[in-house]
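One chain is shown next in structure tokens, namely the form predicted on its own.
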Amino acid sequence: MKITKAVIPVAGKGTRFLPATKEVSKEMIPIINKPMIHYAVMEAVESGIEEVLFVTSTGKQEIENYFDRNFELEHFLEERGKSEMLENVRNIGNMIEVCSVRQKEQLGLGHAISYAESFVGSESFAVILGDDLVLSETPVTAQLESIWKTHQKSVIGVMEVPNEDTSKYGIVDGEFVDGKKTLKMNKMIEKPLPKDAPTNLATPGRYILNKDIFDCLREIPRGVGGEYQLTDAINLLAKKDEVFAHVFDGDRFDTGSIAGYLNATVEFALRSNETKEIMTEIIKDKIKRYKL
């Protein structure tokens, strides 16, 4: 058995990136020459995912269009002999099967995931939050799938954070069952103060969920902010069945904020052979110019 479907919620308004997101989906803002959403989908592809469902909202058609073929552009590039660009564009259109469903009212991450029930059917599925990009040798979703294959239970990706930062994240409570990497989860606590946090293991937005999560989503009431929280559904699932958390390997970037986006842009540029030298020279020049 393997995980073949992934759900990527993209219905948010991206208010922290206004005014750009007045007309452009936040997920389509580029890091170097690829939009943020490209990296999230590439993680899915490299993890063996065959189909992606975008949970969208009004004005998000450009995301699905990006992963479609653009024959006019392909013809334009072919006529001008731009073979490398042509191949790159075609590869994007062929990289994975995508579909979308519109979330007519944004009522939380749990509400968004509930729209995927008919898409995933009885299968377990991945959830990838496009705001959180991870650079890793093995894709995070593939890392979680390996734990899912062992236990056949839902698995949440977690990462260590400084103790003083626990109030920024959902924090997992549980007991390690596999060295210091995999826990059997008791519950998740949303943004606890450092003195109240049971661990420093935070949930940045990677999941493998079994179909039972949909029953839990139907049972939970509205939570924080009047929204249906995925955290509440996972906590309910953990009372009914085993849920695991796995400390993944990789460097995570929160591109949902301006600071995180800038950090990711610099880091991605420095890790690319094509842009490393350029970015290095830019940084050196700015340090000298502004006497930083």
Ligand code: UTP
Second form
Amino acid sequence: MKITKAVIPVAGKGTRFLPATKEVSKEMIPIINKPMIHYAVMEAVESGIEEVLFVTSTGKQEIENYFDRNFELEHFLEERGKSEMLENVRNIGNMIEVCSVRQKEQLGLGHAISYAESFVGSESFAVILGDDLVLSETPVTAQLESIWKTHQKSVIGVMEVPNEDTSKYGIVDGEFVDGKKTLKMNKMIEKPLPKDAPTNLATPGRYILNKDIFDCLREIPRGVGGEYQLTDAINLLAKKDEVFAHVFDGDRFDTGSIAGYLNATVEFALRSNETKEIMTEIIKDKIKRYKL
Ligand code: UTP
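Same protein, different form: I have the form predicted on its own, so give me the form predicted together with ligand UTP.
And the full complex, kicking off with our chain again.
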């Protein structure tokens, strides 16, 4: 048994990136020379996922187009003998099978996931948020899949955050069942104050969910912000069935926020052989110039 399907919701308005997101999807904003969504899909491919469903909204066709072939561009590059670039462009079009469904109204992440029901059928599936990027040796989705293989239950990806930051995240409450990495989850608590937080394990956007999540999504009322929250549905699922949380290995970047985006840009540039020296020089120059 393996996880072969991933759902990547991209229907959000991306208000933290306005005005850029007035006409461009947040997920198409590049980190160095690849749009954010490229890294998320790459994680899926490297985790053995075979099919991706984008939950989209009006004006997001560019995301589907990006993962399609562009014969005109390929011809242009071929004629000019730019063979390396041609291969890169072609590979993106052949990366993975993608399909999409429109979320008609943006009523929250839980609402977006409910659109995946017929795509998923009776299988368990991965959810990858395209604006949460993780740099890790083993892709996070593959790390979660290995826990799912053991327990055959939903698995929520979690990461340790400083105690004073618990009020910025959904925090997991549960008991460790396997050393200090995997917990049986009791519940998720939205943004608790440090004094009320049962753990410092936060939930960025990585999940393996089983099909029962769709019943839970139907049962929950609107939650915080008047939206259907995935967190509420997972809490309901944890009451009916076992749900696990797993502390994944890797560095996570919240590229849906300006601070996280800037951090990821510098980090990705420093980790790439092509841009490492350039970025190092830029940083040194700025430190000197602005006496930082
Ligand atoms: P965010 O909370 O980051 O919302 O959504 P957003 O609209 O993308 O960005 P801001 O906060 O306004 O800047 C988390 C993920 O859930 C998706 C988003 O596309 C993002 O990947 N989402 C959110 C949907 O697909 N549909 C929704 O109704 C809400």
